[in-house]
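One chain comes next, on its own, written out as C-alpha cells in the form predicted on its own.
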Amino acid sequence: MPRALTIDEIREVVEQYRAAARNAIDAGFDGVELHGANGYLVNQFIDSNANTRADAYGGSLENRLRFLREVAQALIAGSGDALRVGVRLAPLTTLNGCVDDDPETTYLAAADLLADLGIGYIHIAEADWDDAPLMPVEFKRKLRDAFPGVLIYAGKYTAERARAAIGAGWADLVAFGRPFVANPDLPKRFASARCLRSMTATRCSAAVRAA
C-alpha cells in the first residue's frame, strides 16, 4: 500500500535530485528541468488535497512548498548555477489526484519562492484536455509580476495564441509538445502559414528558407 515518505526518506530523495542534476551537467546537458506538475512527487507535496501530511512538509502553504524549495536548492547545487534550473508547474491540472483548494495563492507563492532562488525559468503546463478549466489571464499577469525570470507556457497553443501571449507580455516563450510529434517541421509550418497571410509568395518562400 502507498505510504508517506519518512523525513529521512525525503532527505534521501532530495540528495537523489542533487546527484541527478550533477550527472546531467557532467553528461553535457546545459541544464535541468524539475517536473513539479501532472501529479508527480513535487506536485503531491504542493497541492492541498494531495498533501495530507501533519509534519513540517504538510498543512500550511509554507510547509507544502518546503519540498519544492529543498529540491530546487538541490538542483541548483548539483548543476552549479541557478540559471541552469527550470521548474515545470501546473496550477490547474488535476492529474493523479493532485488538486489545490486555492491554486492562485499556492502557485503565486511557489513563483515567489523560485524567484528568490533565482532559477532560470518556470514552465507552466496549462490544463489542455477537453473542457479543461481556462487559466485566467489575470492569474498569468500576477505570475509575471511574481517571477522576473523566463516564463514558458504550454498547452493547446496555436501559433496565433502563442504570438498573442508573447505580445501581451505575460509569456516569454511558448512550448509545443504534441504538435511536434507528427510535425518535426513545425517551425517551418508556422512560418509558412504566417507568410501566406501577410506576404507575397516570393517573400514567403524567402522567409520559410530563413526559418
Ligand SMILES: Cc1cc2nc3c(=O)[nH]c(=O)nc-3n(C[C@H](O)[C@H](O)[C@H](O)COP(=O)(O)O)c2cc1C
The other form holds:
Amino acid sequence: MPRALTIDEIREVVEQYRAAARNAIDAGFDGVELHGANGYLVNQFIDSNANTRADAYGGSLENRLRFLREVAQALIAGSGDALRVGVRLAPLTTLNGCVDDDPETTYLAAADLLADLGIGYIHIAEADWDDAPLMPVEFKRKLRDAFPGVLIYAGKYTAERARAAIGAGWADLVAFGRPFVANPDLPKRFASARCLRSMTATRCSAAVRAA
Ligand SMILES: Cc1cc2nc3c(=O)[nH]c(=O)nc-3n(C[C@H](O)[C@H](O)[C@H](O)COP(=O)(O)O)c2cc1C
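Rather than the form predicted on its own that you just supplied, could I have the structure of the form predicted in complex with the ligand?
Okay, now the whole complex, with that chain kicking things off.
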C-alpha cells in the first residue's frame, strides 16, 4: 500500500531535488524543470483531494504548497540561479487521482509563491485528451497577472491556437508534444505559408508533405 512520507523522508527528498539540480548544472544543462503536474509527487501534495496529511504539509492551502516551496527553493539553491528553474503545473488535469476542490485559488497561490521565489518560468500542462475541456481563458489571464516570469502552455495546441494565445498575451511560449514527435521539423512546417490557418498541426504537416 502506498503511504505518506514521514517528515524526515520529506527532508531527504528535498535534499535529493537539490542534489539533482546541482548534478544537472554540473553536467552542462542550462536549467531544470520541476514536474509538479499530472499526478506526480509534488502534485500529490498540492491538490486538496490527493493530500490527506494532517501535519504541516497538509490541510490548509499554505500547508499543501509547502512541499512545492521547499522543493523549488532546493532547486534554486542547487542550480545557483532562480532563473534556471522552471516548474510544470497542471491545475485542471485529473491524472493519477490528483484533483483539487478549487484549482483557481490553489494554482494562483502557487503562481504567487513561485513569483516570489523568482523562478524563470511556469509550464502549464493542460489536459491533452481529445474531449478534454479547455482551461478557461479568464483563469489564464489571472495566472498572467500573478506571475511575471515566462508562461508556457502545452496540451492539444495547433499552430493557430498557439499564435492566438501568444497574441492575446496570456502565453509567452507554447509547447507541442504529439505534433513534434511525428515532425522534428515542426517549427519549419508551422512557418510554411502552405499551412492553412484552419488546419491542425498534424493535418498541416500532411499537407506540406503532400505538396
Ligand atoms: C508519447 C508521450 C508521452 C508522454 N509522457 C508524459 C509523461 O510521462 N508525463 C507527463 O506529465 N506528460 C507526458 N506527456 C504529455 C506531454 O508532456 C505534453 O503535455 C503533451 O504531449 C502536450 O500535448 P500535445 O501532445 O497535444 O501537444 C506525454 C506525451 C506524449 C506524446
